[in-house]
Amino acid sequence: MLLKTTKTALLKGIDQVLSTYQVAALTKQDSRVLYNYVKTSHDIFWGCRPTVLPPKKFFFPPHETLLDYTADGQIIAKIESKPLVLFGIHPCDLRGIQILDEAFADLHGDPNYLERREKAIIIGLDCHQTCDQDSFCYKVGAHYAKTGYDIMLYPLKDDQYLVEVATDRGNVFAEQFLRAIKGEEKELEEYQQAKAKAFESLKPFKDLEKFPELFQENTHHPVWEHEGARCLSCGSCVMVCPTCYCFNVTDDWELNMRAGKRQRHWDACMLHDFTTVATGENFRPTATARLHHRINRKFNYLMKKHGQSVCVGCGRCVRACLADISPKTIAEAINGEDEKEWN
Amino acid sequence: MSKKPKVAFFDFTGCEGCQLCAVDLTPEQLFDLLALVDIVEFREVMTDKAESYDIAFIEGSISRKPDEEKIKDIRARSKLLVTLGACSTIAGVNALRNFYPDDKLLHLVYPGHPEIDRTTIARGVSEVVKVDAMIPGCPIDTHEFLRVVKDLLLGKKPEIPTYPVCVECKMNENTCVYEKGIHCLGPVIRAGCNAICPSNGGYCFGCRGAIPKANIESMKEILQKYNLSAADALDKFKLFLERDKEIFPDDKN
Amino acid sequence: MELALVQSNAKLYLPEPARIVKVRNFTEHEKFFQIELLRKGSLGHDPGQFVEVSILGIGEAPISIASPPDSGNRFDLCARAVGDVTKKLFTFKKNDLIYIRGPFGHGFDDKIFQRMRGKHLLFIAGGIGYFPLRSLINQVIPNAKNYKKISILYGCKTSQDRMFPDELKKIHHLSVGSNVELLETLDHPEADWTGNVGVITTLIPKIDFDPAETIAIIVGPPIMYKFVLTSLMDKHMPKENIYMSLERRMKCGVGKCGHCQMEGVYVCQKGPVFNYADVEHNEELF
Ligand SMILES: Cc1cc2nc3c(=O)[nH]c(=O)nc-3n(C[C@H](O)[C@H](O)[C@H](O)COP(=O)(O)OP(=O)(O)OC[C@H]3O[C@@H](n4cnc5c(N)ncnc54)[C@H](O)[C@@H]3O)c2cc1C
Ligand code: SF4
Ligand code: SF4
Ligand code: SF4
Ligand code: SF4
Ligand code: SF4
Ligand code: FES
């Protein structure tokens, strides 16, 4: 279903929503732009600016309690979740959410992620141009969101928006909170044509669909050592990635030794001890091998599994990496697009 | 009552700030802690003395000849010996003196007193005796101190992070200070402080020491890329990392 | 590949209580534990699978199930004390409670059992590699008639490192006039040792097997695999006739935390039991 509305109506809708739901959106704090809970629609930062952390933190927080237990053996599986409206999520991050949805629901459904995700309504906001020079969503086709949203907003001129209602949940939501008129398919077509034009010169990776095989064949390409040698194994790139979801689990008693908890924390395959076992053996001991692993998760191992690039090109890892290591550079070396001699 | 593990605190060359941090507890925490252990020696807050200890926490670096004897004696009387803070873990700011030759140093610090005893270079405790666990930081993080105490009592290995400050900094969603033209050692420094400095308008100057296998070469290159001269880049490491052989290979004494 | 998307499993990370009903010391560092679930019903595992053992306040560790599947609610675990969980487990006594998640991973399933039927089974175990293999060995020995022959090669450092010495003795006795044989070797034998001396691969020439009709099953320390595989390749053993259990660092046991992933393979899901032909090109596994 296609509707059309205005920014004013959207803001009003959000203020109404806030009486029933938590709303998280882009906000401005000090000099930072980040996804955060808002108190009123005025808190929303109405622009497109890359955030340090992607919205995954709402479904998979950096630290969370999995179990609460007591010394006398009571154990409770703990999930903290509340209904949430995620507002203004850009295509790359919608892709990221879609991939995490699949990853956490794969084979063994992760209760903590899925329960939070179940309770969320996601309102996307389309991009009609790239957000900065580090992003490369267009290289992997992630500047178009295919799924992963309940409602998608397409910005038109004069603070008007086309509203694509994609799910039943989105429909109930739109009916309840959004004053809108019927949208014309033609308007959406025009919008899409203009967007296609804006991205015309920004081409996808050469041979993107063959990446799994290409990366498999190029395990020993010199680009790995070249980039890996500079890697600090700092883990920043993984922390900020919308499609990284590795975690560590720790147990701790409270100081009174009567109660304790099991928690999970974000972990990163780029960190030196990620694969170290109790005997001291490390199965992936070099920064180069770890970089190879991380990038292969994006363009090979998990790409095979999810049927699309697991790097969504949001550019967060590029902005975060002080050593200037980028999946784009590596991919362009592997597919030969850069026509550079790496030896 | 006497079945509780006996815990003692000792100080060498340091400011005693870490000992204060260790007891900077809420009344409830203090109560819980004292239910777990007997604190038998603690110059900061009490005067009792005991013979042997289950856990000895050592604050301060080893920087005088008599210190060596004293720490060996404490080691011999302690089941577990744990460093408390940067000075005892990596010699801390005291190690700045190691960059100066002895005579120049004495002249600088005590001008006109040639009779004053020479100090040795400042060293971390582990350079003199075996250390069972480390609580780094200048000052220590009270939560980490409590966790290490719990781990030791439970028979767990008191692990401290082997990953760098950037991990915590990113979890805190900070804008990297390099974007503001400030230099930070976070990528090679041991986390565990919850990136307290970059999260509060500062930058990491390395008080918790380098992570194992830190890529120092790349860190230096990055500092230079962000407009430091090679000498200034090296200076960044001087405040806390003098004892790190990866960074400062040759001993000065 | 299609993803098998499933419903949320509320109990995925919730362990269930189980009681230690028997403890046996092997060595200073290795112990045997018999575990009884507090509930009725069996664990429902295949040989080769593992459970995540929890000790509250300490942590979780993956441990292989060392007993064959049965209908009761008991099963065996054997542990080497190396770190937090395993060292704490060592202090546990009869009647103490531990917590269990699982069984997890891919073990010797029906498909593999069908392949093994009528074949010569060649077990190659090094050190505590006997723990995970014991579930399969103790399952096939009572049904030895289903197999052409069962050869068990077992190598340890010293005679103290031999796990389940009484069970080994039984197998030695049994082997007279049956199709079961047990060959042992020690790296550093004591004076009274009458068996073979040397690394495990020195036992391979001592057995008579038709590679095409033999299924080899290997478990041991990481460095053992390379040498054993080379020996078997020299004998022209088809790769798809070789199974092995490979262990990697694990946290969740259910394909989420990423720790066990070697190249594209989640060891906790696809493994720990692998067919060599499936993973021979995985450089991170070998
Ligand atoms: C499939 C599988 C089956 C195993 N079966 C047995 C067995 O039957 N008997 C036995 O004694 N040991 C077995 N191990 C090894 C055992 O899991 C480790 O020794 C144990 O996890 C160490 O945990 P810890 O808490 O004592 O050590 P710590 O050093 O405190 O380890 C901390 C955590 O790191 C991870 N870890 C550390 N070492 C390993 C490792 N080698 N493998 C996997 N994760 C590790 C675990 O999550 C562990 O809890 C098995 C491992 C795997 C993967
Ligand atoms: S990376 Fe692309 S999709 Fe993502 S916000 Fe930037 S322009 Fe939009
Ligand atoms: S951010 Fe850069 S330096 Fe740090 S781990 Fe990632 S690739 Fe390596
Ligand atoms: S790898 Fe980098 S660019 Fe790709 S999705 Fe992750 S953070 Fe974004
Ligand atoms: S501010 Fe420092 S600690 Fe934080 S990300 Fe940047 S370099 Fe790392
Ligand atoms: S951020 Fe750096 S300097 Fe600050 S407390 Fe942490 S380790 Fe020390
Ligand atoms: S153990 Fe977590 S993914 Fe395999």
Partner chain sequence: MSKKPKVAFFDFTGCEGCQLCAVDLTPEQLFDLLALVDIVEFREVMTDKAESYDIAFIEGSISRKPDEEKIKDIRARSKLLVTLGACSTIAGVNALRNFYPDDKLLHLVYPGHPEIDRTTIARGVSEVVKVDAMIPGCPIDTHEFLRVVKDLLLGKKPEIPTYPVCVECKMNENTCVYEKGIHCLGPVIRAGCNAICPSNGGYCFGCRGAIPKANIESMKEILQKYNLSAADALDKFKLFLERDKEIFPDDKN
The other form holds:
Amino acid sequence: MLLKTTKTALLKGIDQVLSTYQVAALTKQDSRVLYNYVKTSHDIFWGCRPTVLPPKKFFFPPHETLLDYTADGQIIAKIESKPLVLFGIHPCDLRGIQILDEAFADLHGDPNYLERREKAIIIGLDCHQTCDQDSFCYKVGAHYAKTGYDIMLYPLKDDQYLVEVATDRGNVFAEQFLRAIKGEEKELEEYQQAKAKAFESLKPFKDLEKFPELFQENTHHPVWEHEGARCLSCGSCVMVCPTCYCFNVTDDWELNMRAGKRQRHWDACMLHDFTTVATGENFRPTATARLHHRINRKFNYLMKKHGQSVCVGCGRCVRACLADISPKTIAEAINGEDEKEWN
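If the structure you just shared is the form predicted in complex with its partner chain, then what does the corresponding form predicted on its own look like?
The text that comes after this line covers the one chain and nothing more.
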């Protein structure tokens, strides 16, 4: 279903939503733009600016308690979740959410993630240009969102928006909170044509669909040692990535040893101790080995599983990296798209 509305109508709708849902959106605090909860629609930052952390934090928090338990055997599972509207999520982050949905639904599923996801309405906001010079969403096709949202907004002139309603939940939400008229398919076609023209000079990776085979064949490409030698193993790249989902689980007892908590925390495969086992062996002891593993997760191992690049080109890891290491640089080297001599 395609509708059309205005920014003013959207703001009024969001203010109505706040009586029923928590609302999280882009907000501006000093010079920073970040995803955060809002108290009024006027707190929302309208624009296309990169954030440090992706919106995955609302479904997969950096720290959470999974269980409370006592020494006498009582176990209480904990899932902290409330109805949530995620507003203004851009295509690369929508692609990231789609990948996390598949990952956390695998096998028996992760109840904490899935319950939060089930209670959420995701409203996307399309963008027709890259966020900044570090973004490379166009290289992996993540500048277009096909799934991961209930409603998508396409900006037009004069603060007007086309509204694509993609799910039944989105339809119920739109009927209740969005003041809109019927949209015209022609306007959407014209918008997509203008977007395609804006990205015309920004080319995707050559033979992206062959990346798993290419990365497998180039295990010993000199780019790995070159970039690995510069890596500081700080883990910043993993902590800001919208598709990384490694975590550690700890049991923390109270001092009286009568009760405790099982807690989950984000973890990073780029940290030295990530693959250290109880006997002291480390299966990826060097920064090069860890970098090789992480980038292969994006363009090889998990790409085979999800059928698409698991790097969404948001550029967060590039901005966070103290050594200016970029997956784009490595992928271009593996793919033969640069002329640099890596030997």
